Structure formats: structure tokens, C-alpha cells
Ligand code: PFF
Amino acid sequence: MLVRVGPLRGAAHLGGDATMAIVQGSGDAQGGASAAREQWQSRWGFLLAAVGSAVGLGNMWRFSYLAAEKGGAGFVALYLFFTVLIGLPVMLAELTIGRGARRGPISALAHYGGPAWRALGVVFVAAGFLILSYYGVIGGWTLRYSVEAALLGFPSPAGEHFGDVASGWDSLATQLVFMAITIAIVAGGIGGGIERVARVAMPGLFFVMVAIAVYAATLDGAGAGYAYYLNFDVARAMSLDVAVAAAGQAFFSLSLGMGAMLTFASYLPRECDLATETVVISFADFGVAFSAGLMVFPLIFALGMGDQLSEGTIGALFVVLPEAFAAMGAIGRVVGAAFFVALVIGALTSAVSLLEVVVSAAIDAIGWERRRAALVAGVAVALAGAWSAFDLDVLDLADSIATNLFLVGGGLAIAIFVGWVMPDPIGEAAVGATRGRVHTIWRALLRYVVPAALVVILWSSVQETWAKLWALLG
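May I have the structure of the chain above on its own, in the form predicted on its own?
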């Protein structure tokens, strides 16, 4: 999901389904009365929504850029390795907690670990709130670019245009529109809002990406883009910094450590096979990320703009690519509009999952009706995001704090909780499936391997965040 925005200032200067089922949730940790809880209308509805949560703007560029810069196919192999080693175990842990407790993060962790573990749930909700506060700003940019591309084309120079719209009142206005759409979807409920949108949006996203990738393959010079993207530098891929980057990307891209998957799982029926769902979600997320590189690199290199690739996500998405689309003429306007529509879908489905974390916690803790919770939480997030809408450095710092500290720390805590604290996690995870060796291996990974890997990632992330904070204060 995550953007992992990179140097923002530098980028700116670059030139009908059945009626919703209702199930009875278990009580909270104090044994309170059970409450009616919504449920996904179908397995595919849940999977599409969960994949939508994982798929975000970071998938549309950051994965492919890292692959190209850090060993190509070797980096991809490392990414897949760490997805299996870290991503799948933590995702299965979140799904197990959510489905078993049938509550949002705060109540779910208290249900299994006691009142003291509510604090970790609060961290999850705070992370979702913080991420959405600035993610809504970037979502607003994608919305604006998609409309401009369809109606007006791409303004030139692209870097100057991005500098004009990325911060200030224009940025705030598009953020508010994006957040209003997000609030409306979450207020519609699990089946009538989130699942309904996911069933249309995610197939649409896949179709657009495949269509653009096929078109890009027909361009003269596309081969240079593939060569840049899929180079095989084994020596580069085996270095420590690349291994840490691959492990971090595997963790970040799956929306882990912030309670989104936990919350979505709380609406699942008991009979679903959580291990299978984990694998499907993880590799669908990888498929989108990998396919994004097959779209953008052939386009950029076919138009001779390979030397303009910047190190930040934002520079490529909102400066280099618009320049490429503009250089393509009329067809570029069509392809560009389709590309930014895909970005809007990715941003919106991720934003919906982030807001649902906050809304679910409010419903559980305060007993608010869903529409009220969605409106109040959404407005609060939008107000908090106003700072990021006016200052790109604040946005960049908020992203670093949320992704580098909150998410990695949250994932580390989840691994420890399920590995050492939660009673019989294997029994809960195996409901709806056959209990076997895979579940034993899963718990061993959560106890020993995942914490060790996340500590290394956390150490690297703390240094990066400290550097950005020091630069902002200095």
C-alpha cells in the first residue's frame, strides 16, 4: 500500500448481491455482551478488498524502481523470499487475531492478551489515522491528475505544474474531495460499501494495467525499459543494503503492522482457510507491483526519458510520467488518463482500509453507528492532513514516522504477541483448514525469525527517520 515517498522537495523541483449477513461477534476481554457484526458477502469480495488494501501507490512505482536499482531479477527473488519469510507469517497472524476475536485492533488484542494489550491496538489505530492523514493528500493529487488528463491533457512543464498543485489550497481541496469519497464508501458498510467498490475497482485496475503493459510492449525502444527493469546483477542483489530494502518492501507493501488486515479479517466467517487467503493476497499484491514496472519503464525509455528517472516515487509518478504521456500526443492523453485512473483506484482502496481501522475501533469502543463513526473519523483525518497538504516536508516526515516506526514496530509486536502470548494461535489459524506442519513452522517463524528480521529493518528505519527529522528541524 504504502507510498514511501522519498525526497519530495526534489520531485517538486524536477521540471448486487444477497442481503448483508450478520453474525454474532464474541465479547470483549471483560466478557461483555456480544454485538452484531457485519460479514463479507463472499470470499472473493474479501480477497479483492484485502488486495486493494495492500495495493497502493508504492506498488505502482516504488517496487519496480527498487528492483531496477538494486539488482533487477535478483532483487525480485529476494523480495519473494522475504515475502514468504516475513510477510506471510505476519499477515496470517493479523488474520488469525481478527477472525478469532471478531473485533477491531484494540478490542481484539485485549480479547486474547488482556487489557494491557489494548495499547498495541491503540498504536495500530493511530498508525492508520496518521497514514491516511497524508495519504489522502497524495490521493487527491492522483484524482486531480486523472481528471486533468481526461479533460485537458498534461500541462507543461510537468515539474512546475506539480510544484504548483502539490501544496497549498489546491492540494487541500483535492484532499477533501478524495476523503469525501473514502468516507462515503466506508459509511456504506462492509458489503454495501467496501466490498461493492472492491468488486468493481480491483478488476478495473487489473484490466487497465494489463492494457497499458501490452501497449507499452509495442513501442520502439521498449526493450531498453525491460533491460533496465529486469537486469540481473547478482552481486548487487547480495549486498546487505539491498537485502534490507527487499525485506522492508515485502513488509511495507502488504499493509502490515497497522491493523488493516486484522480489521478486515474480523468480518470473515469461521470456515475460511486463512493460510490460503494469505498466500492469495500476498502474491496478488506482488503481481500488481511487478506488472507496474512492465507499464512504466517501456513507456519512459521508448520516449528517451530514462535519464530523467528520479530517486523518489513522487518525481516519477507526477513529473516524469506526465512528461512522457504529453510527448506521446493524443494517444498519450488516453494512456495517461487510464494510468492515473489506476493510481486513483490503488490509492482509494488503500485509503478505505485505513479509515476502516479507525471506524471499526470507534464502533467497538464507543458503540457508534457506522455512518456517524465514518463521518467523524474521516473529518478528523482530513483536518489532521491539512498540515501535509500545505507542506511537503511535513508529509515526507509523517510518511517516514508512520512507515518506518509505527508499522515495523507494530509488526514486531504482532509477531511477539502471536508467537508467545496468544493462547493456541495454531488452533485458531487452523480453523477452516487442516492443522499441519505449515502452522507449526508459521509459529516458529513468528517466534524467532520474523522478530530478528524486523529488528534489523527497524534499526535501519530509525536512522532514516531521524535524518529526516533533523533536516526538518535544522
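Numbering follows the first chain given and starts at 1. Keep in mind the model is a prediction, meaning the values are calculated, not measured. The term rigid core refers to the most C-alpha atoms you can superpose between the two forms while keeping them within 1.5 Å. First, how it differs from the form predicted together with 4-fluoro-L-phenylalanine (PFF).
- Relative to the superposed core, S239 undergoes a C-alpha shift of no less than 2 Å between these two forms.
- Relative to the superposed core, L66 undergoes a C-alpha shift of no less than 2 Å between these two forms.
- Annotation for A250: C-alpha shift of 2 angstroms or more between these two forms, rigid core superposed.
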Contents of the next structure:
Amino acid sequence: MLVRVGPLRGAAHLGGDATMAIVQGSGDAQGGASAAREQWQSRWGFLLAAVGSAVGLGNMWRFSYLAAEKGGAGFVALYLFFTVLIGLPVMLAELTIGRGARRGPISALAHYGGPAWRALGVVFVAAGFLILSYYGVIGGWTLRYSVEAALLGFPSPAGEHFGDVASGWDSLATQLVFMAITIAIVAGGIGGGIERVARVAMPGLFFVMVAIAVYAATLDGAGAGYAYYLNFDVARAMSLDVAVAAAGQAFFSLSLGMGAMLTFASYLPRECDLATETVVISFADFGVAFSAGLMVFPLIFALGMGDQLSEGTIGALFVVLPEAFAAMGAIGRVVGAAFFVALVIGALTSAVSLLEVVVSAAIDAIGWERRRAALVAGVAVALAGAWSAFDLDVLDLADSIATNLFLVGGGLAIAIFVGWVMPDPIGEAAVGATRGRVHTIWRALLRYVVPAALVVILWSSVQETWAKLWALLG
Ligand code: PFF
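Right, the form predicted on its own is done, so what does the form predicted together with 4-fluoro-L-phenylalanine (PFF) look like?
In what comes next, the whole complex appears, and the chain from above leads the way.
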């Protein structure tokens, strides 16, 4: 185990004690609020890692196919609405529990709510496990596409190629490579693994995205893409299925409802302004999703492939975009390779946060050493993912169940927990805060508004997912 005791870099940002001890590396199996718990090395490190968790396949793959399927700007507006009304309060709730308890999700909930709440923590870990099982499969596709784009270009016809890549042994193999990288990063620890990767990778991702969005704007015919993306169909936006999808997407994209943000916050020092961090993370995430639309739709429409988007499917990004890149010639290869590398970065920095939820629970609850926990949990997830790797309908169903039931249900439970059960959440959230009044509004939202909205969403999610399950079985 590598132990470094020294000044906290960036402690000035945190307003914290600059002589705070940092323990980083792989070996500390700390259960409770021990002084030796791993810690982020700086505020920026934490922010980049949290934004890295939020920004991922959800912002690009999931967001663009849902925006296409659910009618463009109406969906985007609802998604922004849920990000603000529900995402912000639930994010602050998770950060407050995590930083206060300084434990993984299972022990943190028991710490504030008593032993019965351990069950919710177990559900969180199960959700992390389930999401990573198919997320790793899609991560594998992005890895394969980025390597292929750099070495060979984009094979045609793209639909057939996607069929080969996405399902079967090829899919399993790339998923295993993706999971091996994820395991290696998590095994490296909070400061030495997750933070170190996020610091380098996230600025790279932002740069590539902005560069491609600017390039896409220069293409003839890009306007048709913007018109499609930003078209506001009021009647469509009023239907409940669009609201359900937008709420689920807000949770998925912000990494909420399964303790990922809670877990990341458990490695924070006490003195930091959680409300500010909540706003920064959430709007960075929304900004990336919105820009992904500004990049994807103009590219597709400029190459005359817009009609292929009418039916959004989980494969849309992996079929239509490569075709557009192939049609662009040499420049398409460069842009395409950069695009898929950015996607790999987003996927990896999110996957590590999913695995970290499972790993931190194993470290806290069983007392395993980090490396062992990362390896065992990661291999178990990868094996479970084989099911999605061999059957895209299973992947689609796992995504619906995880997002619309687990994450939305988890968000509801967190709102109730912090709104009604946790002792003095306002006092805990206010430690290190610069603005006081927001916390009273925050708790009122958590007590009444968020649960009321989520009960309605959850009810229709259950019906929708049930119908999907029957369709798959029948
Ligand atoms: N937020 C990630 C994305 O948008 O791709 C996915 C995700 C990560 C969901 C971590 C949930 C989570 F806990």
C-alpha cells in the first residue's frame, strides 16, 4: 500500500485544512469514518471525476437516440426541467449523505437511518452491478469502433458491421477488454486511479466534443440537423412516455439514484460547498449532452442520412454515424476516430464510478482490500454482462429496468430518506456552504415535490417496463 501523508493539494479551493493527511493507493480497507479513508487530492480532482461519472454513454448514445425517438426539443426541454427540479435536489442529497457518513452506500445509509436502511444500500449496489453489466458491453463497442476507425476506417455496410460487433463472441471479447481497463483504474484507488485518469481524460473529451460540434456547424446541410434536433413538437412533449423517458434520462445521465455520487462524496473532506458542486456537476453534464446533439444531428443530416433516424434505436449512433463518417472520406476518418475516442473516455470514467459503488461496499462491508474487491466485483459484472453481449433485447431490457425502475425508484428513496429520515440534513449540507437559504428550499423539494413527481413517473415506468418484459417473453 502506498501511503502519502502531506498537504492536500488544492486545499485552498476546498477551504480546508492544508495539512490534512491523504492516504491513497490500494490497500486501505477502512470501514467507518476513519481518518485513513482515501481522499480526493483536490477539489478539481473530485469535480472532474464526478463530471466524468455523469458524462458518458448516457450523454451521447442514450441522449441522442432518445432525442431522436421522443421528438427533439420537447424531450430536451423536459430533460432539462427534470435535471433542475429533481436532479439538483437528489444530487445534493447524495453528496450530503456521502460526505457526512464517509462510508460506502450500504453503511452510509445505516449510519443515518438505522440498520433497516442497509437494504436500500444493497439495492444500490445491485443497480450498479446491473448497469455496469450492459454498460461494459456498449463500452466494448466504442473501444472497437475507435480502434477500427484509426486503423481501418469505417466498414460498409455499417448496419451489418454493427450486427457483427454488437452481439456474440466479438461483443463479449471487447466487453472483457473494456472491463479489464475499468478494473485496473478502480484498483489504482481514488486519488491514484480514478482522479488521475479523470484529470487527463475529461479536458480531452471536452476539447474533442467542442471541436467536432464546431466542425459540424461548417458542413453544408447542417441546418437540417439543427432543425430536426431543436424542433419543438408540443403535442409530443405532452405525452407521459416522453416525460418518463426524460426523467429516467436525467437520473441516468447525472449518475443518480444508485449511490454513485454518494460514494464519490464519501472521499471528500468536510469543508467544501456541496451546493456549488451540485450545480457545477449537473450543468456540465447537461451542457455535454446538449452539445452532443449539436454534434451528432448536423453530421448525420449534412450527409443526407436523417431519414434513418426516424426510429431511434440503441444502435442508431453505431450505424448512422459511421455511415456518415465513411461518406465524408479521409476527414471523416479523423473526425470519426476522435468521436469514438471521446466516447471511450466518457464510457470509462462512468464505468469506474459504477464499479466503485460495488467495490466501496465490498471494502466497507466485507473488509476486502481494494484490489481484490475491484477484481472480484469486476469479473463478476463482466460475466453477468455476457447475457447482454449475446442478446441486444436483453441489453435493452436491462437498460429499461435499471434506469426507469432502479434509478427512478432509488431517487425516490433518497428523497424520502433525506427529506424525512436523516437527522438534520440541512445542518450537514450547510457545512462549508456559502449560501444558507437554498437548503430550506432544498429540503422542501425533497419532502414534497420530488416524491410526488417521482411516484407518478415510477408508476408509468412500471407499466412500460412490464409491457417490454412481456413483449420479450412472448
Ligand atoms: N452517467 C453515466 C452516463 O451518462 O453515461 C452512466 C451512469 C454512471 C449511471 C454511474 C449511473 C451511475 F451510477
